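Read the single chain below, which is given as structure tokens and is the form predicted on its own.
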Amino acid sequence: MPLIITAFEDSPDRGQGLARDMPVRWALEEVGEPYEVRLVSFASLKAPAHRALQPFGQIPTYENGDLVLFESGAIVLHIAEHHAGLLPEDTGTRARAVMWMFAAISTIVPPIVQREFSEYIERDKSWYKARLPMLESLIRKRLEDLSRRLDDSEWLEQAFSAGDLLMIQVLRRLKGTGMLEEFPVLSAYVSRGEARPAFKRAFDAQLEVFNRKQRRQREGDS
């Protein structure tokens, strides 16, 4: 049986690779695994059969013949654990890897996110415009320690791993907000990142699902 694996049938991303199926795409282009990819509307991710995958109706899920999976570090993690070229076969190097992981989405990406939710949802609330500022304080505080600890390095912890590439994607949430660029070292860490083949490979097959989207639409309205 193939490896599935799902993604949003009509992404909120509009093909940017933001959504949290992307970091799954680039580990699996990474290790040179073969995979397909379900892609669920936003009523089936409520549905019995995909909440039986997914027990809060999100994407992506992880499909390999009895074994499922959900949690996009999680699925990333397990990746990297079953094939060779994202953890570092040094004991002490490996488990720094996946501490960046956990770095990634413990201490790095909540007040990205919460910035985010920020945006959107709260602002027509009267806290927006004193909540804001401090959101992206927190954010500069995190992006200023990341950098002086990654300084002139190419990766976190020599070779390219598992927690570079949770952390470009992290990163890449801020684009278009101009903080990310108030660090030259961290933007070009994620243009380092972008440039890797499997990257590429990776978001290409994601915006393509938004692509066929507008050419269906335009299409129809022909």
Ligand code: GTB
The other form holds:
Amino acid sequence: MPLIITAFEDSPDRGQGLARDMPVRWALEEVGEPYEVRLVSFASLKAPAHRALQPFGQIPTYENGDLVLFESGAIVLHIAEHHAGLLPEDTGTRARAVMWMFAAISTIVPPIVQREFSEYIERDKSWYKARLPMLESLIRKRLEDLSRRLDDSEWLEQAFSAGDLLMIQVLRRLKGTGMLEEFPVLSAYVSRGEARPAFKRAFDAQLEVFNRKQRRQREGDS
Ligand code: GTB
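Requested next: the structure of the form predicted together with S-(P-nitrobenzyl)glutathione (the form predicted on its own having been shown above).
Now the complete complex, all chains and molecules, led by this one.
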């Protein structure tokens, strides 16, 4: 039985690879594990069949035989634990790579997601104009600290790991805000991640979902 992950049928970011199937795709590409993608509509996300896999009605999910997982971080960790290449062998260094996975998910991404939500949902609220700079200041604080820590290192620890994969994916969510560019160390770090062949394969695969849909729409219009 093939390993199956789920992703959006309609890419909300128009193929920029910012949704959370992207780190899962990237991890699978890094370790060379073949996978199939089941595309889901926004409506079917909330249907009982999908909720049986993902109780919150979200993507991504991971199905491998009897094992069903949700939460992109947990899926990436599972992939990294069962294949060589994304977690170091040495116990201490391995723990530090896992630590960076948690840092990405629990320290760096929350204000970034809050800012996105604020832009989508709170634009017409009275507090929006005061809240946005507050969130951006918190994001900058995190970026400053991360940038200082990374400094002139290539990766967060000695070698590229699942920690870098999640961190880079999280930082990619700042594209278009101009904030990443304020931190050249982090911009270069993200570019190094994006230059990895496995990243490119994952990115191209999700972009093709968007492009295919666009082509079909154009054919339907003509
Ligand atoms: N903690 C979960 C995980 O990491 O797996 C969060 C999963 C999640 O947020 N999934 C989102 C989802 O399914 C898609 S990725 N949302 C539908 C819903 O909740 O109803 C989040 C996302 C969406 C869109 C963009 N974008 O357009 O740039 C970026 C990221």
